[in-house]
Each structure stands twice: as structure tokens, then as C-alpha cells.
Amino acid sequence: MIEIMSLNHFFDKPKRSVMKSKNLFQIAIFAFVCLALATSCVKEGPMGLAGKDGEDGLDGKDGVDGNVTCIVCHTTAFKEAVISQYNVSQHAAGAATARSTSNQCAPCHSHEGFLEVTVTGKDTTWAGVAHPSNINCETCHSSHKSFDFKKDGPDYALRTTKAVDLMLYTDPTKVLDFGNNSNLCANCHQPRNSYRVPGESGETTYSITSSRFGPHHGTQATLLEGIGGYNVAGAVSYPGTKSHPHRTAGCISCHMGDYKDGAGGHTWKPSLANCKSCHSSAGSFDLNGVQTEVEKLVADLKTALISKGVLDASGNLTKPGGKTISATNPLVLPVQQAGAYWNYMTIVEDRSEGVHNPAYIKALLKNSIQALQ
């Protein structure tokens, strides 16, 4: 058995050698082919057809950095400046925010209420706001309408700039449109609809049912427009609506503009420096003595209302006998007296002392005084 195995081993050895030689030969052939192919790749053939020219780029200028527009506002320094200005404003003070527990007051006296009505289009919220917060950055600002500032203008991410429905009138076509960002302000800085303007329906007497009778506290937008007063006939003619140049400037130009000396910007305090862009000679807001004249006319109208028994010595609505004015115990006045009081409160609560619309404000005051004589 040993011999046979040895013999087989002897005869296998040449056979394996032959196979090994064959494999080596195949590897050599493969290497030769690869070398031939590699050699042929480096040889240059004839030039192909010329390709089509590409489009030329713009010469001489680099493209505009898309971040340039954004970082005008979106920087830490800019944001901190705005916040410091806002912190000294009446909006930040929030003196009347607690009134938002009423659904009639919430739209203008709270952040939450304003957001709701800008969505619903109503002039009241569904319910009062139990825990209201002050008017703040996000009350007025949301996301950009678009980023096409060349076409749409710098919208500053305002919640709304649409034309404003006027709450004072039952006519739904009565809207106010300054045509700019001032529309945002007019949503709240307008008289509310708690009471009708005296004489609106042609009545000769007017029943006052509350000691709080009047146009409420925000008459700025309507006076700027040249409407909202009781236009009693008198010696002074009324200017047309939308006629005063301050209307074109709107709220933004005068109350914001560049921040300087504690005014302008997000303080919303009118800045004399901004006024000088139009009134270069202005040394104060009492330009041409308008504020001095209006202040005297307001005092004269108050005196006339006291003499008629409409106001008491403190300037409050009064009823003979000292009874409380209410729906069941109204103060019934001739329409001219009620209208004169309406005008008095409209101008007192405007707080501009005539600046918003001098011609219209002086006409209301002078004709009201004349009607009471």
C-alpha cells in the first residue's frame, strides 16, 4: 500500500507542474493585453468637432449678497436699540392693559386681543382676555409678506397694512386708508362705536346715556383724515377730508423716523427733528402758534359748556339734581350742545393740541363755541 501511494505521488507531480505552467501563461497573456490597452489610451486621436459656446456671464460686477438686506434689521445691535426705545414707550408701560378683561377693550389694550381681531376681522374678541400682556414687538410684527422688497417694498413684517374699517360709523363702506404702514396704527387710534356722533341721523335732541359719553380715547386717525367730529354750521368752513398734508406723512413719518434725543423710533414720541424735514424753521411743535391757539379754544369751549350746564366746574358731564346719567336716567340735550361736547372730547383726547389737522380742529372748536352763544 505504501508503495502504491508513493507511485501515485510520483506520477501526480508532473501533472501539477503542467497545470501551474498553464496558469502562469494565462496570467502573462492577461498582463500583455492590459499593457496594450493602457498604451493605446495615451495616444491622441484626431480632434473632434468644436462644441457650442456657453453663455457669457455678467462682466464687471459681483452678484448682490442676499444677506445684505436682511442684516439691516436682523442684527443684535439693531434689536437692542429697538427694545431700549420700546421700553420707554406708552405701549410698554401697559397702563390700561387690565381693561382687556372686556372683549370690547381687548383688541387694543392687549397683545392677545389685537392678534385675534387681525385674523377674524372683528372689532371685538370672542371673550375678554383673562391674563393679558402688553402691546409688544410681536403684536405689530409677524413674518414678511414676501422677500421681494424691490416689488413689494420693505413691509417690515407688519401684521397688517390693509385699509381700516372705521368703527364709529355703521356704514361698512366707511374705511380709512393712508396708503402706507400708518394703517397699522389706525386700527386702534380711532374712535370706538360705543356712541353715535350727534346729529348723524338728523335729530334735534340727543340722549346721553352714560357719563363716559364721547368718542373714546383714540381720535388721532379720524382727525388726521378730517372726519369724526360734529360738523356744526358756523362762520368757519370745514376743509375737505384727506386735505391736510400731515395725512400724507401719516403716523410713521412723525412719530417714528430716526431716533434722536429720546424721541422717534420705537418710542413713538413725536420728534422735532423729524418735523424739520418738512418744517425747517420749526423751533417747537407750536409751529405758527397752532398749539397755543387750540389750547385757548379748548378752554373757551369748556367754559361755554359749563355755562350751559353740560359740564360741572371740574369738566365732567352733569345732570341737574346730581343724578347719575344712565340709560334709565339720560341727559337729554339740544343736539348742538351734545355735538359741542363731542367735539370737545374729540380734541382733548387727540392730545396733539391741533397738530394733527389744524384747519379741521380749529373749525370744530370755533363753530362749537359759536353754536353755544
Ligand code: HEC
The other form holds:
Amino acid sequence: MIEIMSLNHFFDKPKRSVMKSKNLFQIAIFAFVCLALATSCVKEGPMGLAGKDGEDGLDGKDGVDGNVTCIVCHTTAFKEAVISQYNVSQHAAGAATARSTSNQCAPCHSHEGFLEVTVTGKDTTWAGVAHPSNINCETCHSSHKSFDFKKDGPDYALRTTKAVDLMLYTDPTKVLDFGNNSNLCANCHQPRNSYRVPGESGETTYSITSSRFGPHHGTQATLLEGIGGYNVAGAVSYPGTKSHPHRTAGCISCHMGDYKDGAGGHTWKPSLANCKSCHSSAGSFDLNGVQTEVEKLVADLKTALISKGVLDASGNLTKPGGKTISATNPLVLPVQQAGAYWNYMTIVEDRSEGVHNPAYIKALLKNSIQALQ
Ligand code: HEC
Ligand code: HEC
Ligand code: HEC
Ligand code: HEC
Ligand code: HEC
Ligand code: HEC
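Other form of same protein, the form predicted in complex with the named molecule, not the form predicted alone:
Now the full complex is given, and it begins with the chain already shown.
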């Protein structure tokens, strides 16, 4: 048991000499006898006035009292509930963990890689991980910052909650900071730096050098922030970055919280109960039909990309000269078309069907469709 072991450890005093402890023992016995004699002789008087109430403890972050004890979290029953939730999650399944034999993929797809980059601050690990393990408890949790929960709040021992230096941008000012524990998620659920966002340097044509062009694969954090798309001009104005209330809520408010009906907690499946804390009448994630609307817009954008010849009839990027796209055989497109495809992939990979940032996602889709007319 962690709690018992660690507490015993903390209360262990350095060993003293045998002589000294013998003396202490004798003094203790003597004191005890005196005390026993003294109390038995004194007649009990009336009870004194009740003392003043002690000061209230400070409240901890996230609803756990600041004076929280270790056993709030460190009991077998509590930990086993968390473990069984984790076991049904995609983090535990780790379908793409094996990719971590490449140093490009290891930071987000393996436990070992994530630990390395949280220390080095680099985008890749030094080498590939030969025997990578899945994301597990110790990937996201380390030991506590301190055990001073009264002062620091219960820190949940999260490995990092620092602002995230986004891989997609070379501009060092593009740092993402949700200001809460959801920063942890953004380290991995952000697009990789394989390609530049079209239009960023004001170019009019854009050269696609790989059939895999697009943001890879977790575009959730940037969309929540309201960035990462190609903001093509159009009829719909773009909401400001950091403007959507879902950004303030953060990943954890929707994807974690209390475990209920197979969702939330450490399953990381979004839970309808979490939505209801703000949208009390929500009956599904398709609130006000936003997911249905976004699905239709995504389909319309795909059709428009096919009719412009960016995609072939089966929805793949067209091959210039019939040959596979590469650095030597690039697909060169007007920036609006490359950008529209970038937006399409960004939103498909996000997989929230608009929920992460309804206003930004709809603006990107509608303006991209318009730009292809
Ligand atoms: C809010 C929940 C919470 C509270 C309260 C809490 N812990 Fe933890 N603790 C965790 C989590 C989460 C971890 C990391 C995952 C794990 O090892 O279970 C952890 C890890 C630890 C570890 C490292 C264990 C290891 O195997 O490396 C120690 C030691 C520890 N806690 C001791 C304490 C002590 C002592 C207290 C009380 C002063 C305490 N914890 C209170 C959640 C908590
Ligand atoms: C160390 C990197 C890393 C961190 C940190 C991380 N994730 Fe993930 N997450 C992944 C990877 C990789 C996958 C896909 C797993 C696979 O298929 O191998 C994933 C999968 C998921 C899924 C399931 C997607 C599906 O296919 O159903 C959700 C939801 C999710 N993460 C949410 C979160 C949230 C919320 C946080 C923060 C509390 C978080 N993740 C932190 C890397 C990470
Ligand atoms: C910045 C972090 C990050 C890096 C680096 C990264 N991935 Fe991923 N990858 C993710 C996340 C997060 C997911 C899960 C996204 C989701 O569920 O929406 C994912 C998902 C995947 C998937 C499943 C995709 C799907 O659509 O089912 C594959 C395959 C994959 N990654 C391969 C790779 C390869 C290969 C590399 C290295 C060349 C790599 N990843 C590098 C974060 C990363
Ligand atoms: C993908 C990252 C991630 C992984 C993997 C993970 N946790 Fe957590 N865990 C978190 C985050 C984030 C929180 C804080 C949630 C919040 O702020 O409400 C948390 C909170 C906790 C807490 C505090 C109590 C609670 O539920 O609110 C405990 C205990 C805990 N985790 C234990 C574990 C154990 C045990 C495992 C492995 C089975 C594990 N965690 C795996 C991210 C993770
Ligand atoms: C406002 C609530 C909300 C917030 C905030 C939020 N999500 Fe989501 N997320 C959802 C919903 C709803 C879905 C779509 C689930 C569905 O339709 O089945 C989703 C889908 C996903 C998916 C795809 C999962 C799947 O099963 O296909 C991943 C991965 C994900 N979110 C990660 C994140 C990360 C990482 C963050 C923070 C950067 C985040 N989400 C913030 C509600 C939210
Ligand atoms: C912390 C509070 C909070 C949580 C949690 C939350 N939302 Fe929201 N959401 C808002 C606010 C505020 C707005 C903007 C006002 C509005 O349109 O209702 C909004 C807007 C929306 C919109 C756009 C509505 C429209 O008509 O354009 C959708 C869709 C949505 N939320 C879905 C969800 C879903 C699904 C979940 C749970 C997975 C969720 N929200 C969780 C606060 C929240």
C-alpha cells in the first residue's frame, strides 16, 4: 500500500544509539507514572467554556479540500476504480504505440518518449524507443510537487501543466496556455510540425510534397484555442483566438470529471453529464444540431475539393502527372485550394464534429467552401 508505506517512511526517525533510546524509554515510563498519579489525585471540576473554532482550511483546487488527507486518493478501492476506467481507454489500448520506434513519433505515442521530452523540451526524442510502453499512470502523473496540499492544493501529481510550445509554429510567441491541467493534454493533442499552414507567409501558391499532407493527427488543442486553420477570407468572420467558452472549460471539464455511464473520469470519453453542468437541457452531444450541421459542411467541402480537382473521385489528393506526390513531384496549388484541404483535414482529424470550437470550425468550413466556388 502506497499510503501506508510512504507515511511510515515519512514518520521514520533516524536511528539513535541503543543507550540513548534506553534512557528515553526510562524517562517516558517515569513521566507516564507521574501523570497517572497526578490525574488520579485531582478531583474533576466543572467543564470549561468551549474554545474558539479553529480557522477554516484553505480550499484546494478542483473541489478537494485543502486539508485533504492522503487516503482520499490512496486507497485500493479508489485506485482500482481509476485503473478499470483507464483500462477501457484508447490511451491504454495504445493502437499506435509501436510507431515509437521512430524518434519523431515516440514523444506522444510512448510513455518513455513523453518522459524524455518533458525534460528536454524537444519535439523529438534523441533516438527511437526500441520497446515502447503504452501511455500509463506514470506518463501523466509523477510524484507530488510537494505534500503541502494546504498551500499548493492537491496537485494530483501531474507530470506537467506548463504552457505548451506549439510544434506547428516557428514563432516562439505562439505558446498555448489554457491556464489549467488541460495543458497536459495539449502536449500530445496538437498538430505535428511536418508541414507549414498554407498562407502563413502570404504566398499565392503552395507546394504539397507528400500524399500525407495535412496536420497530424490531434488537432484538438489548437482548434479549442481557435488557431491552426488557414483563415481564408470569406463571408463569415472569424471569432477571436481564445474566445470560445469551451477553451476556458478545457479538455478535462468535458472528457474527465466524474465517471458516469461508461464515460468521463479516466476513460477520457466525453460525458454528457459534464455538458449538462453548463447546458442543462442537452440531450446529446449534437446540441442545437451543431454536429449534424458540421458533418454536412465537411461533406460539402469534400465535394467542392473533388470538383476543383484537388481530390480525385475517391477522395485522395490527385497525383500530378499520374505519379505519387513527393518533393520532386509536388502538387502545386493556388493557396486557397491547399488551405481549404488543410482545413478539411484539420476538422476531420479533430473528430469532435464541431463541438471543440463551434464558431471557429463553422467559419473555417463555410469560408473554405466559398473560396472554392
Ligand atoms: C488528489 C489525489 C491525491 C492525494 C490527496 C494524495 N495523492 Fe499521492 N498520488 C496521487 C497520484 C495520482 C499519484 C501518481 C499515481 C500513482 O502512483 O498512483 C500519487 C503518487 C504518490 C506517491 C508516489 C508513489 C509511487 O509509486 O511512486 C507518493 C509517495 C504519494 N503519492 C504520497 C502521498 C501522500 C503522503 C499524500 C498525503 C500527504 C498523498 N500522496 C495525497 C494522488 C494523490
Ligand atoms: C503522452 C501523450 C498524450 C497525452 C498527455 C494525452 N493523450 Fe490522449 N491520446 C494520445 C494518443 C497517442 C492517443 C491515441 C492512442 C492510440 O491510438 O494509440 C490518445 C487518445 C485519446 C482519446 C481517444 C481518442 C479515440 O480514438 O477514441 C481521447 C478522448 C484523449 N486521448 C483525450 C486526452 C485528454 C483529455 C488528455 C489530457 C487529460 C490526453 N488525452 C492526454 C496521446 C496523449
Ligand atoms: C505531437 C504528438 C504526436 C506525434 C509527434 C505523433 N503523433 Fe500520432 N497521434 C497523436 C495523437 C494525439 C493521436 C490520436 C488523435 C486522436 O485520437 O484524435 C495520434 C494518432 C495516430 C495514429 C492513429 C490515427 C488514426 O487516424 O487512427 C497513427 C497511425 C499515428 N498517430 C502515427 C504517428 C506516426 C507514424 C508518428 C511519427 C511519424 C506520429 N504519429 C507522431 C499525437 C502524435
Ligand atoms: C492521459 C493522462 C493521465 C493518465 C494516463 C492517468 N491520469 Fe490520473 N489524472 C489525470 C488528470 C489530468 C487528472 C486531474 C483531473 C482533474 O483535474 O479533474 C487526474 C487525476 C487523478 C487522480 C485524482 C482523483 C480524481 O480522479 O480526480 C488520481 C487518484 C489519478 N488520476 C490516478 C491515476 C491512475 C491510478 C492512473 C493509471 C491507471 C492514471 N491516473 C492515469 C491524467 C491522467
Ligand atoms: C466542450 C466539451 C469538450 C472540450 C472542452 C473538449 N472536448 Fe474533445 N470532444 C468532445 C466531444 C463532444 C467529442 C465528440 C464525441 C462524439 O461525438 O462521440 C470530442 C471528441 C474528441 C476526440 C475524438 C474522440 C473520439 O472518440 O472520436 C478527442 C481525441 C478529443 N475530443 C480530445 C480533446 C482534447 C485533447 C481536448 C482539449 C484540448 C478536448 N477534447 C476538449 C467534447 C469536448
Ligand atoms: C463550462 C461550461 C460548458 C461546458 C462544460 C460545455 N459547454 Fe458547450 N458551450 C458553453 C457556452 C458558454 C457556450 C456558448 C453559448 C452557447 O452557445 O450556448 C457553448 C456553446 C456550445 C455549442 C454551440 C451551440 C450553438 O448553438 O452554436 C455546442 C454545440 C456545445 N456548446 C456543445 C457542448 C457539449 C456537447 C458539451 C459536453 C461534451 C459542452 N458543450 C460542454 C459552455 C459549456
